[in-house]
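The chain that follows stands alone, in the form predicted alone, written as structure tokens.
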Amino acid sequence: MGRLRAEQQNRRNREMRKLRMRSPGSGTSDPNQLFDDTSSGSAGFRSQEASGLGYPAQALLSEPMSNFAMAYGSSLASQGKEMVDKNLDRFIPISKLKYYFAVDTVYVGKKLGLLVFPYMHQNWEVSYQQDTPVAPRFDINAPDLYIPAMAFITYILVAGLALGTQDRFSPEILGMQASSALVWLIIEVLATLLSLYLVTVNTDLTTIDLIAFSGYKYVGMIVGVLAGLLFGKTGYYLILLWCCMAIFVFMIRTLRLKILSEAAAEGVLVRGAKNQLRMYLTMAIAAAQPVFMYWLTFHLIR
């Protein structure tokens, strides 16, 4: 009996050891631990929760930085724009250029008619409003840059057309034509400025005014070249002669109010050496227009 009880007791002890070995957390678990360790699961949950809360926190931190960067960039852009406008206005008066392009369709039509037929026009004075000349669209006598600019571009296109009809067109020749016309325009304006300085003329003519008046001759040049393409050399010479006379009269009647004295502008006899020089200068500027018109167009008609 005693041996049987000892065997049963040994069997129970072995079963108890097997149960302890099968319990969770074996290897590092404490045999006296009453509850399972779930700290690993809770740590994973906390890490997931922290990672879920991290994106809004980063967004809250990044929004002020992006707003600051945008504000700083816009301030730099505005400062750069002001600096460019200030330096650009020093060399190119943008505000003044807007005045010379303030035209409309009615003004352009009337001005073109005046350039081709100026003989019937009576009042050549520029209108003023509070010591400031009115915009060209309100006064046909006011100089503008729209017609000279468009006439210059159209002249280059018509020259290309004339060269193309004669099988002489090439981009190099057209470029030389445009460069030559531009160089002669600059030379003309610089010579006029130098002459006004040497004669000591006290006038309100500006450099932009001289560019505008010098650019009006391209209208007659375009008409002359088109007449040459349609009617040959005879039509070219007849129409160009008419346009040369028209631009000569236009320049005389326009510039005499700017260069000559008030007495000469009112039709009083010009007296004095200074007024004589001013009169000669006005006639020289007007007479130079037909010369340039012929020089820049005669080779386009054959």
Second form
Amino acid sequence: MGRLRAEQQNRRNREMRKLRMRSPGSGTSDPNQLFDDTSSGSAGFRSQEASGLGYPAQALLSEPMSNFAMAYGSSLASQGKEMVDKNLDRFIPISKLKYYFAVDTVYVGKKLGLLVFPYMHQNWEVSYQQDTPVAPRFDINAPDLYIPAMAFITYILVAGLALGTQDRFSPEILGMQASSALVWLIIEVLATLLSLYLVTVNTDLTTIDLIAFSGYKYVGMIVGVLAGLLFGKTGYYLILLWCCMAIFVFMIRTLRLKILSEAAAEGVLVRGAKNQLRMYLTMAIAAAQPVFMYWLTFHLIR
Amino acid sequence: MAFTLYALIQTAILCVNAIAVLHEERFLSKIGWGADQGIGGFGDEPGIKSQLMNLIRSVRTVMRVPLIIVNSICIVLLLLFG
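Could you present the same protein in the form predicted together with its partner chain, rather than the form predicted alone shown above?
To see the whole picture, the full complex is given below, headed by that same chain.
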């Protein structure tokens, strides 16, 4: 029953995405359902929550005392779990993070293609569903955290590989590379946050969105380093130049819709100090990406 | 180039210390960045300078006490571990 409901849900979501408009009150669509329900056998979310521990009861546990003990233990465990969840949710917004990981293979493939070749894509707007952004698996323009996280880890591994081919590898270097890249990422996100605050932009860019956008450049860095390993220095420079241009165009086209005002986003160059400042800010954020891409990879290719 | 997370923490502590040390009367008012000199009209665009002044004032107000604690911890750690 739950699987049927999930399939109907997906069909409805796909239809809404095709129409690309704000759906006014489309009935049973549930914005909380980010992931397909693939639990085998049992149906839906409610029965999963109610089943507690869930292992099959055996014959020797059918005595009333042990039943009582099992029920008491499971209620204690669920109470502890609730408390931990509630406290953890205060520091790390787990429910918001889940949205950024609701991806599927098609989305990842298309997004990687978009990061390397963004010139043909026409519509860069993020589609909404009753004021909440649609999950990334339904909208290619939505930012996600899966690609940046995977690209970061892959970058560290590829850096280890590159250093290994030059006999410069040791296990501590992996840790140093990882913390260096993480520190530069944090610095970049903090600088972007500070400049967004100073320019008083009314935008719905959250911190996690900024982390996602800053993490997209790792894809270009990986491609550049791999090309440098295969084809030497000229290959590295050519591919890195291509990826820098691609990420520059990608960032400008994505941020333009979020930072600049509506009129400027449609292509009309609105004059005025406010928009000019925002345009400079967008340009600066986008121009910082190629700088970081070169800075974090040039020492890996000799 | 080889940054560690500890270097980032040190940088952050140093920067916040630098902002917290700016004196209201002796320095900020002299260069026109005082707390009472920035609030223009209640128009819609605050402007960069007033945003900066607000930021400096709020950092100084909020981070006074935590900075005392963090600096003490840092001093003790440096004394113990060099």
